[in-house]
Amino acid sequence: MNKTALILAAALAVLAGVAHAAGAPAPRMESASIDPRDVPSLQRGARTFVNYCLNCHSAKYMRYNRLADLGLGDQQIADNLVLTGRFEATDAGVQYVPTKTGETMQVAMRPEDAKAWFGAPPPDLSVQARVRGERWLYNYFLAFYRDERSATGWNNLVFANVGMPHALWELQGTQKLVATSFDKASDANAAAIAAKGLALVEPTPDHRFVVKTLAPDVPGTMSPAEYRRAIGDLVNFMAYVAEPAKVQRTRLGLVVLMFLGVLFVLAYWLKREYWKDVH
């Protein structure tokens, strides 16, 4: 097979991947209320993400001493946030040495080792949340569920078959998978509507529909309501390191929206100055 054919199969499969990909259904999510001017939801989300995440997942393009915007201060940071270290060999023998402000997010766990025990090494957490978006990660920390079928023991309605355990299961406690056959695709949308969360709608083999529902099995330390605030705290924070300098950047974009507009009137008192005599 020569180059050009090669590249040409390669597209092909490609745009086959994508096409299967846009034509799988999507399950309804709940919104997501973010606010990256919320700095102590910011705070409580750094928490849990150094408590939960930053245990397998890395965040190598952001610093700790970043997160002094969050109102934080070096030795606070230090002493909370900073949970990892290395070990290095010096004259005095094998020496952990903990990691400093103003290192990088990083996990001790090798990639190799990753790679052994979850079949691929966790991705990066750093631009998660433009990649993702902000509401399908926060539909994603809602959607684990129990599947004994599964390596980990673990699934989840929004990324089908997937391989990461579910971290905050203490927090939120157990689900189980509530599937609901219907012979209509009216009825089985009416029912994902009526289920006012997450809900996915799936035709079968057969042309039925089944509406698959998450209902709680085991509770956890944690309501309901206070561990989805907790997620909306741990993806405001992913959201933050995603683009820690974002309100910023409105803000200054709103001074230069608003320079602009004095200029805009200064130019057209000039433009009116200039053309009077001729009109």
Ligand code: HEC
The other form holds:
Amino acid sequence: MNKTALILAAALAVLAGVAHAAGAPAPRMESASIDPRDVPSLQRGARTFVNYCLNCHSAKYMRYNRLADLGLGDQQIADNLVLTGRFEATDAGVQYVPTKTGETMQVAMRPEDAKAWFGAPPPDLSVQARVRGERWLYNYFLAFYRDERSATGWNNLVFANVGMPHALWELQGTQKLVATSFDKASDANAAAIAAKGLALVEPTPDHRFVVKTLAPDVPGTMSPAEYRRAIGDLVNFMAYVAEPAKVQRTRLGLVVLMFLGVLFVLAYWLKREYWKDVH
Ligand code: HEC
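Switch from the form predicted on its own to the form predicted in complex with heme C and give that structure.
Shown next: the complete complex, the earlier chain at its head.
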């Protein structure tokens, strides 16, 4: 018994150590309120996604015509959301063939080129919302700032040294990093909480603590509130792409639970009916 307890304690200690080592300082994030049943929001998110992301990223498990779920007709999808195409050699020479709505969301860029340009290939975004979570994504789009030392001129408070330039900078404008240094961790944490938004507390080699926050620099075409709504819509859409049937799934789950509830009452009543004669 004692041996088991010891082994268990050792395993727990190792696990805690691993968790601690893996945890680079995590930023305090804003919460993202998104609603998968809000169809207009999903439509706006789809528009942002095809306009600003498919240049570099694919969503190769998503077919354009699946957007019909969002109340869009085939023609609407073809006219407004399919912005890509490719050149193909035909008998009449090289011709531009627009992507059909039955195709998946591919990207024209070759992965090798992308790797050379950005240092890392842009990952496929089909299930990215499941990988990172909605809150992370929302804050990722809030967290870009100008950084002259990076190759793209951009850095990110949530994803340090990211290879992606800020795709939505025209909408958000640019931000700059504000770093304040503190002697004590408690003071640094208090300052991070007081910032009431995205903030990162990082220990420095000389045993001090730096609180990193972002301040607006050059304004974009959207106000901060409009931009938050736009990225909320975008993340809502990315969550939809990652799991298009989520709303149906939860609805079906409720129906099944209700059915089981009714069945339970009937079964119980039947059981009493049968056992009445036995006793
Ligand atoms: C100019 C090309 C480019 C555009 C445009 C672009 N991205 Fe990226 N993106 C990249 C690259 C390159 C990376 C890989 C960065 C790395 O790993 O350092 C990346 C990474 C990401 C990641 C992080 C992936 C991870 O590792 O978790 C997400 C999420 C993302 N992009 C979403 C988007 C969305 C949404 C849009 C549209 C608003 C967009 N990107 C537009 C190039 C781009």
